[in-house]
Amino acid sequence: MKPEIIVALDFDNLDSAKNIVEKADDAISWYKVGLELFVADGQRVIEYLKSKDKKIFLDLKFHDIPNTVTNAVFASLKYETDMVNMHTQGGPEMMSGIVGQIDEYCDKHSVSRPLLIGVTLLTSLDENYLNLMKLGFESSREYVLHLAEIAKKSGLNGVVSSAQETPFIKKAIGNDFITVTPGIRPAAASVDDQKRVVTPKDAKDMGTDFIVIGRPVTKADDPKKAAMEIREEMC
């Protein structure tokens, strides 16, 4: 079911994500692994989820010289991920060659290739940013469609960004384009810390592949249910 729920594990240590997991059973498929965690216990962890068949989008939003996050990507391969991303900012030159080395690599090893994806601006960011910054863009929406634009070019299968950015994403780009939104929360939620956050029905209306979940489930007395009812807010 369009769009793929992905359950972040925001915790610091293998038990606290195992315990989520356990208790969302096959009501989720998709975790991701970020900073935090990967840090603090990134091989088990992930070691743990692929022996529970589960997919791995791995968020580390490798951002340096070409050559240091092609190196990263490539180490990336060794735990059969799913997805893993990096910041476009880090240019179409960075982008294009961690492409071409990947794709290469994959099919003359017969490895499993990852998904590719762009992250443009983060969700905790807004047009104060953009103003503070200089960029020269109006609005979020234009600077994430010109991230998103050069990330196609480069060749990576899509990007993270905000819902209500992915109808223009999807227009300008196409639809097999994929969209990975964090932000989200369900209706009765809190936004916490995001600044640009829609509800799930909201994102799958507006055309999103994945979206990113944490503490509605997570934090929830019972993550398989609200996994569940997530899904049953987007019918």
The other form holds:
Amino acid sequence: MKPEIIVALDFDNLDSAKNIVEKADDAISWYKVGLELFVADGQRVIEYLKSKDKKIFLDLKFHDIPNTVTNAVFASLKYETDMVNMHTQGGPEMMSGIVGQIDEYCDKHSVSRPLLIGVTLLTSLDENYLNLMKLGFESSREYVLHLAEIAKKSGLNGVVSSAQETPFIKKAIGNDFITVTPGIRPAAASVDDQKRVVTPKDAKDMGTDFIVIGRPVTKADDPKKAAMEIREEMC
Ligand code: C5P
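Starting from the form predicted alone above, please write out the structure of the form predicted together with cytidine-5'-monophosphate.
So here's everything in the complex, that chain up top.
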């Protein structure tokens, strides 16, 4: 059912990640492995998630020269993850270079190809950043849309953005261009340090494809119940 829930495993060790995956059981099939957990124990975490038949979003936000990022995405293929991301601010040459080479390689070697997703403007940044960097955009939304359009032209499958930007992205680029949206908080949950939060139901109504949710599930007394309530909230 759309949107799919991706639980962010924001931990520094395998055991904590295992604890959540075991408790959430069959209520969650997608997990996000980010920088902290990957640096701490990436290989074992991924092997564990694969052994549990879970889908993996490898959230390493690659951003470097085209050759380096292409090689990093190639290196990630051995993990057989389902989604990998990179910064759209790395530019069209970086993104299209990866897409072309990965498509060719995966076709030729019958390797399953991860969804390639671009990070737009981090939600920790806002108009002040655009002004400081003299980027010449009036609003974050305008800049996110611009980055999403470049990502689409470069052949990426979608972008990470705020759910509030999803309707604009879908309208301008098309419904099949995926949006992956963090900053989700169930109606009754604590906002934590997120600023522009959206409820699961609103994210669904805005047409997003994947919601990324961390603490409301990972800090819950009963992660399975929390995940099921989020799903119910979206019905
Ligand atoms: O615990 P919480 O639901 O806030 O976790 C959200 C996850 O999404 C974290 O892993 C965070 O790093 C990530 N994220 C985010 N905002 C972005 C990009 C990623 O919150 N713009």
